[in-house]
Amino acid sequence: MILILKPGTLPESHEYKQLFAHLANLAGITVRVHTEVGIEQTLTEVYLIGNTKALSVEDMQSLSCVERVVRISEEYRVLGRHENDDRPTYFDYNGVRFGQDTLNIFAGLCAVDTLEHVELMLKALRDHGQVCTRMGAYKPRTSPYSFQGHGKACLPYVFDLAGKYEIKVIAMEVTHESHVEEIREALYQTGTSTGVMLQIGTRNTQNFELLKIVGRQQDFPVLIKRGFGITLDESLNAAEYLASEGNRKVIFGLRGMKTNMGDPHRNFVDFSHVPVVKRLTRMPVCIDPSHSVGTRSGSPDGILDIMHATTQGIIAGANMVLVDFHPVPSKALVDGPQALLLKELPLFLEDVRIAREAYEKRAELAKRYQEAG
């Protein structure tokens, strides 16, 4: 059960203390508090953990400073959708809104290689009105002999250039708790010139200790990718690990399933699960067409498979796209064969706009039919 307190309720207030004095007397109930400090007000959620079936929603609703009560199911307790649950399906970070009704494009380098390539990429994004990007500093690889990323050495110039070109959010994978501190320190040294969305890659979806550590910090939102060898339920529970530790700013990423049934693509594209994740949880959903498709192959209509996959996800309601671009793919140190070209960026963005418009028209059509009964 979740008690959502009236906005602005402070721990030092008489009402707050009165409420918690009452909760302390509930047998077999553990209390966990989550507070979101916004620009205009502070919102507090109180989680009652234990046998709450005997608790009356009406009785709890009448308690001091409680605005509303949500009785939650066992599945995805924090991030899930529950009956009569009207908690937000969005969050704001560094001036950008991420929600189940928004769309943000994170085009960029799968792995940072040179300062020059980073600058060319960020300049192209700025010139086309984009404020988000992907930049890989830490790269887990299948082979121990493959390029593992420049790590913290590249962070200062990536963040400096992001500030120069007005990029507000960079999606950046972390594979160890030390990476979070390295990112925080580099941001501080560069005057917090940009923001970072921490990314948990498919190989670490069930690295539970990493999930707990990343979940305990609330400075950065988190994009967690679906594990490519586990069920959707197991991956959603991995996202719940993050939220249960305190970080509710979580986006769920679909990146294709590892199976030869997807051949000749790199992975079997799973973007039909976009509406499923939005139905089961309050998380925005990201698609990663580059790692799903893995090639620059195209169909006879002249459209690249990556673009086909992208629009399939967007028409299904995706809220974020993580896609590989590179100024010179032949010189890329990671995943060059799947990277789109900078000259293709305006085509890609226009294709995205067309698909998003189609989704919005479909959603409006469905709404009219529902209202008509």
Ligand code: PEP
Given for the second form:
Amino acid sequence: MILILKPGTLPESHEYKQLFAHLANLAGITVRVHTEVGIEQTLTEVYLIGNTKALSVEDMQSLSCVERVVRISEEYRVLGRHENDDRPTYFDYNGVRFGQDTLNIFAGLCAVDTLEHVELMLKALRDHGQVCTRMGAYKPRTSPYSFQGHGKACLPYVFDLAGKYEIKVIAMEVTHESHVEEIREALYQTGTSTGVMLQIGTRNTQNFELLKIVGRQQDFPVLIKRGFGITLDESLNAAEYLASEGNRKVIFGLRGMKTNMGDPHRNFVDFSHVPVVKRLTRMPVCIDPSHSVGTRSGSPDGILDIMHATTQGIIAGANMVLVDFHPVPSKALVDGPQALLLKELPLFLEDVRIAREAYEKRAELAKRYQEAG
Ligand code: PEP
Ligand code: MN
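Show the same protein again, this time as the form predicted together with the named molecule rather than the form predicted alone.
Every chain and every other molecule in the complex is listed next, the one we just looked at coming first.
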């Protein structure tokens, strides 16, 4: 059960103390408090854990400083959708809104290789009105002998250039606590000219200690990828780890499932789960067509499989697209064969626009039918 307190309720206030004194007397109930510090006001949610079935919503509603009560099911307590649950389905970060109603494109390098490539990529994005990108500094690789990413060495120039080209958010995978600290420090050193969305890669979806660490900080939002060989429920529970530790700025990423049933694609594309995740949770949903499809193959209609998969996800309501581009794919140190070319960026963005418009029309049509009964 969640008690949503009246906005601006202060822990020092008499009502707040009274409420907590009352809650402390409830047998078999433990209390967990989450505060969301916003620009205009601080919102407090009190999670009651334990035998809440015995509690009545009306009784809890009548307690001092309680604005609303939501009875939650066992599933995805913080991030899930529950009955009469009108908590927001969006968050803002560094001036950009991420929600179940918005669409953000994160085109960029799978892995940072050279300063020149980073600059060419960011310039192309700025020239096409984009404010987000992907830039991998820490790369978890199958072989220990493969390039592992430049790590913290590349962060200063990546962040400086992002500032120069007015990029507001960079998605960047982290695999260890130290990476979060290195990112925080480098951002500070470069004058916080950009922002970072921490990415939990598919290999780490169930690295629970990493999830707890990333969940305990609230400076950076988190994109968590679906685990490549586990159920959707298991991956959604992994996302819940982040939120249960305090960070609710979480986006869920679909990136295909590992099975040879998906051949000749790198992974089996799972974007039909976009509406499922939006129904089960309040998280915005990201699709990664590059790591799903994994090749630049195209169909006889002249459209690349990666672009087909992108638009399939968008027409189903995806809210974010993580996609690999590279100025010179033959020189990319990671995943060159799946990178789109900079000259394809305007085509890609136009294709995205068409699919998004079609999705909006579909949603509008469905609403009209629903309202007509
Ligand atoms: C990536 O986005 O760079 C990546 C490695 O993706 P995934 O974790 O989905 O394999
Ligand atoms: Mn990659």
